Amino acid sequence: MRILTGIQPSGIPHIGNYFGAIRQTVEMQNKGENFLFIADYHALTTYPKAEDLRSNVMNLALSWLACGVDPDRTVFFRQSDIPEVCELSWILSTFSPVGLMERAHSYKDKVAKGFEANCGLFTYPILMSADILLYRANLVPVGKDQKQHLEIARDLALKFNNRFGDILTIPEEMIPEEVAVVPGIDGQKMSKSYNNTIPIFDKEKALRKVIMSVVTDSKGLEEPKDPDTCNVYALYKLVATPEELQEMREKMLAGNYGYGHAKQALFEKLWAYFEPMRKRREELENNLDYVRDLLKRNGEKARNEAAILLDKVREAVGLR
């Protein structure tokens, strides 16, 4: 079974990224043949500055490697190192009805939020389809917001195969039943767009400051508190043992346990949980040539795989 995952480079990840995606990706390394790519072509739809894009790509590579991506078990590469994906995207676009793109929820949602309606954003699902189909992926982990894009990839593959034979692998979606919805420091879903994140790799003083800013109600020290409506408790759930979680619950319900005490406990658990990853990232930051070489070597592996499929596609449509 071949599993493929793509991530857009958007800076330093936060704990919402980790518990919502990174951890699951690392765990899947034992379940099949894994391909993981940094979607820098996709990132161009939002017009990043060149230096920012380069920095974000490296930050993503450092962070995911530090969090457990194993280059011996996962082909981890840059999307832009595989130009074949653009050729396949063009070929697939000739099979894609305009109406199919117009019905894509993601495009309409982004335009509604103020994103410029450029052609790259409009045809984003076709490039994503090429990403998936080029490596003959069997299984694609996606969030619910990306489910429609996976369905588009399946539709295009079926349409192509109906005309030319069974050349493209029909991918299956994998939507985890329980993906951690991580609250931000304000109680909304953690997101960079809400400016409510807790970065994984913050320095100790900076992390403590963020944790101490988690929004709570105004109950005093002596008053009982409801852990089920408390942002601090919701975040503590992510890293605490069942025993530690029960202990905090009992203290909050009993009273004489302030939010400051809960925040300090949360800080200590988060700091300890991500300590091995911070150390690994520091090691990688001191050896950037290793990271660049790793991405290059993995890109060559991915490109060899891409060439196998693209040769069949080119021959089928008459370009050979």
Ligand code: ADP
Given for the second form:
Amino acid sequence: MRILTGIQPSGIPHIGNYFGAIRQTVEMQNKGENFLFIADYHALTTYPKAEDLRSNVMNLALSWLACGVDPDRTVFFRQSDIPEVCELSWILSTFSPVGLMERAHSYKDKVAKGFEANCGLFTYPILMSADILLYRANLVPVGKDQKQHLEIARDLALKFNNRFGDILTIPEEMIPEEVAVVPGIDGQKMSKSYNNTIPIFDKEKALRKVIMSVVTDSKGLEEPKDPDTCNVYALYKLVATPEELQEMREKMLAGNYGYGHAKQALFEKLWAYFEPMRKRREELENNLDYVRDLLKRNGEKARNEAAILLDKVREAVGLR
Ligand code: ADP
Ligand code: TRP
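Return the form predicted in complex with the ligand of this protein as a structure block, the form predicted alone having already been given.
Entire complex below, previous chain first.
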């Protein structure tokens, strides 16, 4: 069983990313052959500055490694280290119907948000299909927003196989239903686009400040509070033990327990929860050559895999 997923290098990793995606990916390391890559070609579709792209890639690599991605069990690489993916993308594009791309929600959404309708954005799902098909992935863990892209990858693989024989592996998406949507400090879904995130690797003072700004209602200290509608409680749930959670619940219901107290408890738990990851990240930051080297080594592994499939594809379509 081969499991593969990609993530775009944009912004600063937040606890929504961790509980919504990173943790599951790390757990999957025991379940199959894992491939994980940083989708830097895809990131180009929204015009990052070159130095921002470079630093975002490194930032993401450090963060995921610190959070438990093990480069000996996961082929963790940078997409652009395997330029063969562009060749497969081109070949797939020659039988991708324009109408199929026009119906892609993510393209329409991005254009509606004001991004320029460039061809890279338009053919984004084809490059993503190439990512998946090149490494013969069976299972692709993604968020709900990527479901349609997975359908496109499957469609293109079936079309290709129909015409050229059984060459491409038909991938399945894995969309964990039970992964709660982590709320942001304003109570909406946590997302860098809403500016409401709790960054995983903030310094102590900055993190405390963010936690203190979690939005609550204006009940006074002595009033009883409803944990089930409280953002602080919802966030505490992610990091507290069942006993600690129960304790906060009872205190809130009893009154004489202010939001300030709850936020202090949340800050302490969060700070302790991510302590080992922060330590690991600091070590890695002091060892950037090691990180560059492991990306390179893993990239070579991925490239060897890519070459096997691409050879078959070239042969099948008549480029050999
Ligand atoms: P953002 O919304 O901040 O731009 P991304 O779209 O880059 O985050 O998401 C990267 C991964 O993190 C995806 O798998 C996504 O499902 C997950 N994720 C992001 N925000 C949340 C959240 N608030 N709750 C749960 N999972 C999330
Ligand atoms: N489009 C994905 C996202 O924005 C990132 C991605 C690129 C990806 N290629 C992929 C995800 C291949 C899974 C498989 O989240």
